[in-house]
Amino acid sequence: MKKKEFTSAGMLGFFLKGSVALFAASIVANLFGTIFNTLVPQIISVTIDSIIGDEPLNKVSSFVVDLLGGIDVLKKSLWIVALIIGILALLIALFRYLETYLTARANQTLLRRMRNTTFSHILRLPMSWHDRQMTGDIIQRCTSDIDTVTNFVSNQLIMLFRILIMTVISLIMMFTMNLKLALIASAFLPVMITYSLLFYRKAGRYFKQCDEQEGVLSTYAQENFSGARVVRAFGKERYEKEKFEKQNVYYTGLWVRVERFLALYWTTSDLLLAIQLMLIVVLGTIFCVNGEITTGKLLGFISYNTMLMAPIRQLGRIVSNLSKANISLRRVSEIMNAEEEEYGTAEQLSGDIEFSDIIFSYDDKPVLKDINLKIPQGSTLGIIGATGSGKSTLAALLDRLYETERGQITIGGRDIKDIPRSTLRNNIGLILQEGHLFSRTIGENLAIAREGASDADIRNYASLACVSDNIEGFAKGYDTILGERGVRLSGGQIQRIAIARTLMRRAPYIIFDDSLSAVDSETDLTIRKNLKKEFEGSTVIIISHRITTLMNADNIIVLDDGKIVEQGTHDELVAKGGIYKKIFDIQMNLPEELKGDLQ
């Protein structure tokens, strides 16, 4: 059954689990801080008009003044009013602190959940998904895009609540002070809001472009950093530098265009706000002279107008960031909506492996065609063939890194599609030609294969893979920290460490996917002897271009253009005089010193 896909809003709701209460508490703190903030202009207005001046108090003001000792007491002791404003300032600061703290806690909770969930999900996505993605773009989605979403929720979204609260309270206060001025001030609100929405709707397209091009730039950087050896070996530093600079100039140009666009918004919105404030001050002064509003109320009105219009001006920024956050959330959602591989409990597998009528293509390009093959349990199968003939694909299908288009693969009579991937991969040890090593110690890289592996286990399997002497030759031995992808090691050392790591799993099925290619012939032979002695009963598949690596296998198949064109033991294939015999003759007729190095 296909998994349900989340919309952007649904995905955000999913990520917000665990931080909603913190965000809600932050909004409550913001509400109280805003309320106390809006009381200050009211106190100043009453003080100017009724305590310093002689304007009569309304019922609410009269009640509060009486609680403080009456109008006469306050006229003589204005410090009481100053003290109240000071207390309000402290309360505002306290609630601002609580708001900031709670928002930061909520932000980190959301950020942690998004990163952990997305990373965990990516680890379970099928290889076919990874083949279609650029590594730099995935990294950008998991870092920059997630940061954009969390920053919007914790900053701009909270600010939006503040704007709504401030707008409502300010308008109420302004309409109670003077209806005419309030209507004039309010007339600018729909203009500002509409202008902001229209302006930033267009900005959203620019932000999407910038996000996509940042992913391309990240990919360029990632590829060059991980492939530094290749770049230097071919002397392509200048070429790669120019390629990166060209993309960076284009990416920077996009942001310059965006900033120019935003600058136009901010200057024009400033002009509108200046016109609005000028009208309020001029008309308010006229109303004050005509006795339609008191001096204190005019000052309070201007304060509330500032509280109203300043946040409204920020609405454009919020809408702008909403566009960016929505684009980023959609990009993260594309990852989260990709269907994971299903996993189940692990169990021990046994039995023959059988490929029946297997057909497989990469992007509509046929790779394997009508493969029929049986591998008896405990036997060794050798696979040889030209590059692109489908050797590695056969191994990948057995490990369910990809799914067959047609046909069936069984282990012990069970279709591997009915076997949980966790079970399948716990029973199959797949050693790739390019063994990936992590930027940790050699010992840690080996111990990854088996939880709780002892030092003795690590040394034993390193010895079986003929790499223990190399490791112990390093100053720190098994505690030697490797560079990224084992950059400090030779190709042969990387392959042998990868072999040792896989052998530690003691899987009943072991696949060498050309993983002895960088090992000399003598070491190759020693490893295979150790394997036969230590793993007697295991089913072994060896993919190689080297005849000497395969010649002792129980059965050897020759792949050509995705088909099995020859099959048999070494002696049988040599006797047939086909492709295998030609490869054998070429390799055996080379000078002795080159035989073991032919790939």
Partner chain sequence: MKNNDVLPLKKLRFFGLGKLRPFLRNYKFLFAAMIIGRFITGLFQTFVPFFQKYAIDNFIGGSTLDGLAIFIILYLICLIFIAVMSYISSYDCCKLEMFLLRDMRRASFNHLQTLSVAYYNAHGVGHIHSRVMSDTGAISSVLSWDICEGTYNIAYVLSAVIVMFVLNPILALCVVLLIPLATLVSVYFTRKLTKINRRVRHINSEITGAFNEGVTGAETAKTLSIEKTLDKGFMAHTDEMKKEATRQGHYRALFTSLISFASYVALALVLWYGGIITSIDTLKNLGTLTVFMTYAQGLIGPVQWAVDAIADFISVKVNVERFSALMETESDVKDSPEVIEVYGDTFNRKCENWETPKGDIEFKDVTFVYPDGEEKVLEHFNLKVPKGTNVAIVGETGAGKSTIINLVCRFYEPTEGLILIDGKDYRERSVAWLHSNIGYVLQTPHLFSGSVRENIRYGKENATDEEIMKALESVDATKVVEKIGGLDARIGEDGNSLSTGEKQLLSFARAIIANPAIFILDEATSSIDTITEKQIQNAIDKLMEGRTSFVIAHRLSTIKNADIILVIKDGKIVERGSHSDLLKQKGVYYELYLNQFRQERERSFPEAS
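This structure is a prediction, so every number in the text was calculated from the model and none was measured. Residue numbers count along the first chain shown, from 1. The term rigid core refers to the most C-alpha atoms you can superpose between the two forms while keeping them within 1.5 Å. First, how it differs from the form predicted in complex with the partner chain.
- Core-aligned CA deviation for Ser77 between these two forms: 2 Å or greater.
- Once the rigid core is used as the reference frame, the Cα position of Arg132 differs between these two forms by less than 2 Å.
- Comparing the forms between these two forms on their rigid core, the Cα displacement of Ser422 stays under 2 Å.
Mind sharing the form predicted in complex with the partner chain? What's above is the form predicted alone.
All you get below is the one chain by itself.
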């Protein structure tokens, strides 16, 4: 079933699920806040004109004034007006709180949804997808690109709505107050908008250059510090100093240029705004003297004018960020549009494993050719072969990390393509050569494989994998934290913890994909003995370079260039005198001088 692909807009819609209502609510809060905000200059202008002065009231304001007890009462008790402004201030504060809070909450809801969905999605993408990606690039998409998108939506997009609301309301107020002044004032709008757009288009290019140069400088410093030994050993301190100096000075020059440009924009646009205001004050004064507008109304008009013009300068930034956000959204969408594996439900599996006529290529290179193989339930299969001969691929196909091209793999007679991945992977314990340990405690790393594992379980399986002594040797034992900030383990310790972790699943099929390579021969033997004792009846596949590891298997196959070239028990293969015998000879052969010592 092919999932439908998201367009950028569709993707945003998908991410906005759950937060869109909050964003809407914050816009509504802004609408109310703005309305109450615009009432204040109205009150001031009425107060100045009719309560302090003696201008006649218009219909609306006389209705309100009458409600409050009439103009004469107000003239005597100005505190009533102050109180009304106080009440309005409370309402404005309340709505501003709601607006800011709701936006923050919406922002966080959006961010969480984007992060959660991409994280789970990435975990469920097939290995063929993971192989094609670079870790750094994916991390960048998951962090800074997601941040760019959420910031754009919750800051800039919301700001756009705010500007719109503010513009509409102030323009209405201004046009009802004085048509001529309003026309003059709004004539500046397109000028400011164009100026701001032009500026940010140019600034965007400058900023990009600066960012790139910052990257160059930073990489350069990074290389110098990580190569400190080489710099010292070759005595190139002076050369390094000069190289850094060049980049550093260039970077500084770029920024000074951008900042001068920025300073120029902000001061000129400030000046433009101030001149516009001056024009309103001068013309307003003339109109006032001519009796076309009252003083109070002029003052109110000036307040609205400020509300109108100030935010317009942000428009350019919003537009210039739009393209950046769009690119980020597309980069995230690319991840989300990749198709997930389907998992299905988990159930118990049993029976023989059978590979019939398996053919598999990777990147157009054939890896496995005509593999036919039967692994009876409860038996142990050994696989040996050169690097690149297809050993690990065989295991990966069985676990459906990759899909077979042609041929069929069955378990207990069921084609694994009909077995849900959950079932398959829950029943097959595949231990990778370089298994990943998560940055949490050792105990948690083990417990992760089995829900509700007890401390006793954890200790038990750690000792089966011969790693309990090492763990208990750490100061914090099972609570030792692994990873960047924690203890660093040796390759052998990592492998044994990974083995213990997989064993905890008690899967009926266990695969060691060269996962004993860093473990010494003696420990290797102990682990296999423990396995035999504790996991009787399990089917085991061991992939290894080491003859001694495979010797006791019920059946051993030798892979060469994707084909099974020899098959049989250890004794049969040695008797046969083929590749296996050759490997056996090299590994068991001793130099003259040390003969006898190795036994």
